[in-house]
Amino acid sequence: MLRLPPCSYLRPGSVDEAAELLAEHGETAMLVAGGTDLVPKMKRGQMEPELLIGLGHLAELRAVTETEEGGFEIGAGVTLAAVSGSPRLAAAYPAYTRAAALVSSPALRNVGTIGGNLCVDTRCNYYDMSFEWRQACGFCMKKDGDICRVAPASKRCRAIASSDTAPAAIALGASVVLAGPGGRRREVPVDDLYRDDGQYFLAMAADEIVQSLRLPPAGSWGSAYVKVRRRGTIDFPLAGVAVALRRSGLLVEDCRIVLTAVGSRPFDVSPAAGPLLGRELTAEVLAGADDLLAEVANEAAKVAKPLDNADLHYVWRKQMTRRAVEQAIVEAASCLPAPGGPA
């Protein structure tokens, strides 16, 4: 049985106090809310904090409020189950609530948080193993070693992004509020949270905390998220695609496509949607009667260069990325408001 190693735990009274503690203790401290990713990795020796700073009890991180502009602000401590079960959020942001509903299993969604999923660790077959396995195989660059076991010639870690909700948030144009010591706050697009580096994948400062997610007004956008995985529950994505479509009359005015699990960060490949713009998404187009969706999917999938760092064969994962793009476009089109209806 893997056991949790000894560590200290602090229970701050506010987000500001938590940020101060994080700044004070530096690399020896880590934040914990749901703990669905952190706790197993502590047991496997992948993460070794001496101090845990608890966030799960903070009421200010568990609020869901409608903004004056008509969007929503969701506290980082709101559970994935609460988001996926919200009729108001599902009506406005089907891609985001669907992504939240597809994370892991019901038990983990009941405690896992939206902030935790945005910041969830990258993964790799050579990293997500017990300490003894990694020691026998030879440690990797991401933890305790100096070489990427997937691509030994690589100068960076090739572990892959594993958040389901991040691509949906990016496709919807969402931003996050980051809290730092001294009461500092800044708002950045979700896309700016990530680097294309499996080891140093978060671009936020080490003393910052994700306080909330801000989703803009849904307007005339329809959206969808499609996840490819071996099993229908629990598993991380082997490929994930979020699509957001906006229509003007009967014609597509804008389209955003974001991929996950095909690199060390989510990739915005929206330029691939160019052939869709100005086109009417007829039943024939959505049924694949012409090559339009295939053309978009092939272009979008070019950035996907899977390696042998996740479940199933990387060639199959590349093919499924194309299929998932097509499926996500079709599903997003089905969520579009009726032409001439309220924005």
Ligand SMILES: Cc1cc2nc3c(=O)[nH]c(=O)nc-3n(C[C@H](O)[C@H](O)[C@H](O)COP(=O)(O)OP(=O)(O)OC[C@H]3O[C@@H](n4cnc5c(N)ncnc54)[C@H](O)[C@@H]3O)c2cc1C
Contents of the next structure:
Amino acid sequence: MLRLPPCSYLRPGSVDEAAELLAEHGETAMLVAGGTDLVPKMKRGQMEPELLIGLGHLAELRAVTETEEGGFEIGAGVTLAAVSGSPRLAAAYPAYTRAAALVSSPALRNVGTIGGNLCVDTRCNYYDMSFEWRQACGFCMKKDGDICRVAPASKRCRAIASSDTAPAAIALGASVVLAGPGGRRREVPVDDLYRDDGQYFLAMAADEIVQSLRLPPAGSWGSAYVKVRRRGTIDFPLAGVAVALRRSGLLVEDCRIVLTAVGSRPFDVSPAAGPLLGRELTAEVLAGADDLLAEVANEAAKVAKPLDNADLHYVWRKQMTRRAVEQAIVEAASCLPAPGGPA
Amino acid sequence: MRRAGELHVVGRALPRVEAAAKVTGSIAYADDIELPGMLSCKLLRSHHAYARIISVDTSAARAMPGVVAVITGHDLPVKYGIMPTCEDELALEHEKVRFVGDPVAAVAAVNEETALAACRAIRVDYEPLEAVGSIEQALVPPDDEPIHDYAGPANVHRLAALEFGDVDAGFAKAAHVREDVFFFEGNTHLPMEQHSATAQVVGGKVTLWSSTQDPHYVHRALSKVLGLPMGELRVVAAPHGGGFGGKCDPFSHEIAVCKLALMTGRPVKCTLTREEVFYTHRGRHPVLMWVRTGVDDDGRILAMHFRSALDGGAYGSYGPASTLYTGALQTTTYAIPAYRFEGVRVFTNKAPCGPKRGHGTPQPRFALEVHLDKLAGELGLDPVELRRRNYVKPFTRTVNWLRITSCGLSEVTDRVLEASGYEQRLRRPGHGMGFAVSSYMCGAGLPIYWNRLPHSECVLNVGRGGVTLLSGATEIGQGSDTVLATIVAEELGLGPGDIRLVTGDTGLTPVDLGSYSSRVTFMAGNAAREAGAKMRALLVKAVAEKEGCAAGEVRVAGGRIGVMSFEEAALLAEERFGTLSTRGSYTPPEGIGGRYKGAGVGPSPAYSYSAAVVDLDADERSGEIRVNKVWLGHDIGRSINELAARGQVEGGVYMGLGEALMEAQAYRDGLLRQPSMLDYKSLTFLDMPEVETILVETVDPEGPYGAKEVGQGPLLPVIPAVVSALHDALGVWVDEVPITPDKVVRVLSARSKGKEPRYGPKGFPEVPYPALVKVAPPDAATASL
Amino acid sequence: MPRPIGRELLRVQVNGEERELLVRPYATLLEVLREELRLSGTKHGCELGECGACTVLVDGLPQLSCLLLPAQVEGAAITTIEGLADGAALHAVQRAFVERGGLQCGYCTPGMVLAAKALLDANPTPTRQEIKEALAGNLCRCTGYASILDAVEEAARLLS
Ligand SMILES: Cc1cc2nc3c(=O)[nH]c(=O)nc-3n(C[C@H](O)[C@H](O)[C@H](O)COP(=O)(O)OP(=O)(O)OC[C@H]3O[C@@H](n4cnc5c(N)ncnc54)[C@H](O)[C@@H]3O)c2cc1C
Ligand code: SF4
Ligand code: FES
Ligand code: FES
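Having looked at the form predicted on its own, could you now put up the form predicted in complex with the named molecule?
Time for the whole complex; same chain goes first.
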């Protein structure tokens, strides 16, 4: 049986205390919420914290509240199951709740949190392997080694951003509240949480904690998330696309497109949606007329530079990114409020 | 033979006899065994694909607190292997490692963590050698030394070249000849249960509990390697969490725990991790195949030439048999008047391949069926019609001397076509249906090592109202306990739940070769039936004497023997005859196969027949395939338990679809690409389509109540039927499984560029085949039985 | 040598019984159940959250015991396969698995049965698709899933 290496576990009394502990213990400590990402990685020796600082029991992280301006604030400790099972959230933010519903498997979603999902480790099939496997292969720069196995010339790690909910949150214009020691709080757009570096993929400070996710009022946005994977469940995204759309009258006023699993961070490629702006999303356009969607998709997928460090052929993953963009636009359009409805 | 109407429990959809123990968690699988003072064992495995071992330093490990014993290859220097012709394995290697994961040392410690830490503290000095990674590479002289020194040339393990009838003459007469090349990627069993073994030594005698499918072969290997007489060893097949062929070899961890238990005097357990299960493997061989067939104007086969090249991985395992199986059963579905088979198995530096559900036959079945589809297309013939024109007839003998008895090929074909509406299907873009047939053995006609023991033996004891069957067969989830209990119950007029079973225990049960080659229902079933019938005769005789009636007047049913309850009758019979113990045994009949070298592989006392129709939708842009439904018709002879039989069909279809669409044990630079359940893709609930099972009962003359196998056969036609349905849907051929979506997109884009709409291997390598062994086919009189 | 880390007190209810145990803070619930409490009905196929064999109910919800740390289940009520039957009487889900042949080797069965029970507690009349979605994280290599679906449907009938 695979087991965890010895480590201690602390249950801080509050988020503030957790941040203090993080600051105090530095690199030897790690936060753990649901543990569904961390525990397997620790069993494989990819992470070796001596101290785990638990967040799961903190009630202050488990609230879902409506904000004054009409949006939602979701505590980082809320489970993926709670989010995906919430009709209120699903009505307002279909891309987000759909993404949460597509993470791994039901039993994992009962434990895995939205905060943990935003911070989920980047993935690579030279790295998400046991200690023995990596030893046989030769360690890589993300853990225990000094070169990149998939792209030996690369100066940085090219492990793949694999959070399903992050692109949806970004497309919906969400932000996170970060808690630091001494009661410090700051709010940053979700997009600013990430860096395009597989090893140092989180831009927040080492002693910061994601306290909550703030979703702006849904307004007249329609949104969707499309996940490419091999099986109907359990699998991480091979590509993921979140789209949020807004119309003015019949014409597209705004369109955001965010990709995941195509690089080391989620990519906001909204400018690619330019040709859609001011256009009407007629059934013909959505069915592929004028190649409008294809044009948008091609442009959007340009940032996608898949490598041979995930499942299936990387050329296919790139092709599927394009297709998922088109599909996500179509799905987002289908859940737009009727024109003339609530703005 | 009693007719269906007279059967009381055979054929009914009764619950499995061990189901209650399984749904309550009370059944103890191998890893659930806990003995006082038990130590944990871990194996240290090679992290080189191919290397010479210079030295092994275990001193740091031995010095660790909690470590009780450390062994290396020097402690277990005797080679073994499942097949006598290639005993090329050491429990722990001390000279050379041949794949990543090859065991080199074992530690027994107070707990698993300590054992693991100690393994990591063992220093092994390696001198890496140039690893061999492909069939092509294995066929040319190696840069360093060959992986094994007992075979060759190059890294060839085994060659076979057989010809039945005059193939050249057949081709010369043929109006059409077609050639194709196919590749079947390797895959693995992925049983949910990770292998586990526990050994205990009491009074110098060793008992091993293991999740093994065939305790008898483990028993033999232990005796050989440990140097102990078989009588001092007892191997018990623990309740089993899934085998599919992956637990049919004797394994390092089984031998190591016995050795460590002998050394320490304490019980020792070793449970593999999932990754170690992937290294232990013995799964489906990757096979490259080339086939050429000549037909007359009506599509009747005149000659066939089939070549296969198997990537065997690092050790022999069942390899010689696997090689011959890729050529043996082509003739059991189609009457091929002249047939040539050339096969080669090579060694590579990968986890060793072996038997997986359908052993050696799913690969050629895939190639053969798809090849016939293409041939039909070329001839402008309906693919079903082409097949029908060539179907074997019941009670005939094939060109390679296999005896065919009951054969429901036409019936299963009719039934699946009718149920699926295959012939009337409506055309819509991206939608396709495919059809294929297959056949499988009901137990191998010969044992793995030469011996004259019966293949299956049973002892049936009745006393104090209780009925206990002792059988060496092993319940691996396939339902063997239920089948045996049902058969005994049928004979004694009881219910399956009334029969107590003691199985798979070399210390208590008589010999049985084990649960492989779909042999249990047919062979152990016949043995159980014989024992049951004898017991029934004793009981009936006692009652008839007492009642003063003829034995024929004593009705045995519903828990009664004539006028008496079973318990009263049992008491009476015991008073009359003494201890009530009967025996049954089964040995396959003579003459079911040929007499040439290699004739040992393929013969079986009966063959099951399957036909599949697969209905799918394929997406032109993504290459993604959604299987909507599978119809599977299976000639089971007679179903002993309908619930279990349907379960086997559904499970077989599931596994076939997995192999067709996603399962692959593939390597990158000598390292396994997917040594986890996340990365090794198997179908989930959400990927599995509906299956319509159609059981056809042909009542085999020699099977127990006419029963034949159902554990392996239904997997076989599914894979080619998927390929065929994909062609029907998109007009492209993917001649390589698994058919992943990236392959489909590649072939579609090739087509759009005007290239051949085919994805698959380009050619077949030069193989140094030996001279053909020419075997005269059976004469006309022998050919029709 | 790893530094020794002391055991800590864990209070949980397991199958209705209050338990106080001293456990290593890094021993997963799977290890605690199987090795400390000797409840070996909970199975394991990967220990990485990939197969569902180790599913138990934590406060009624299916969770993977191979990924849970003791601190995460402090004070929780845990149901394992051993706790489902009422004495000798099988739970309806168990009965349905027996009668419908929802198992072969039985190794995935404890996890399947518990996931099915949690589903039926939350949704007594699931559709076939809903059953598939609820059990999607539980792999089975034997049955092809069909008979498990039949069993869960049957259990829903038995319970209604
Ligand atoms: C088999 C399997 C399949 C999976 N499939 C998917 C998938 O398809 N898509 C997907 O997105 N994920 C997947 N996951 C990963 C994981 O289950 C989810 O991402 C989950 O949401 C992680 O949440 P958690 O609470 O369990 O995180 P944890 O494991 O507790 O934490 C994950 C990381 O985030 C950090 N962290 C946690 N909470 C906070 C916080 N509040 N502030 C700052 N840092 C924090 C931790 O230190 C850790 O580094 C899968 C995992 C497994 C084992
Ligand atoms: S991308 Fe390169 S450095 Fe990063 S995990 Fe993979 S192999 Fe290692
Ligand atoms: S053992 Fe927990 S999910 Fe596989
Ligand atoms: S019954 Fe064997 S794994 Fe499900």
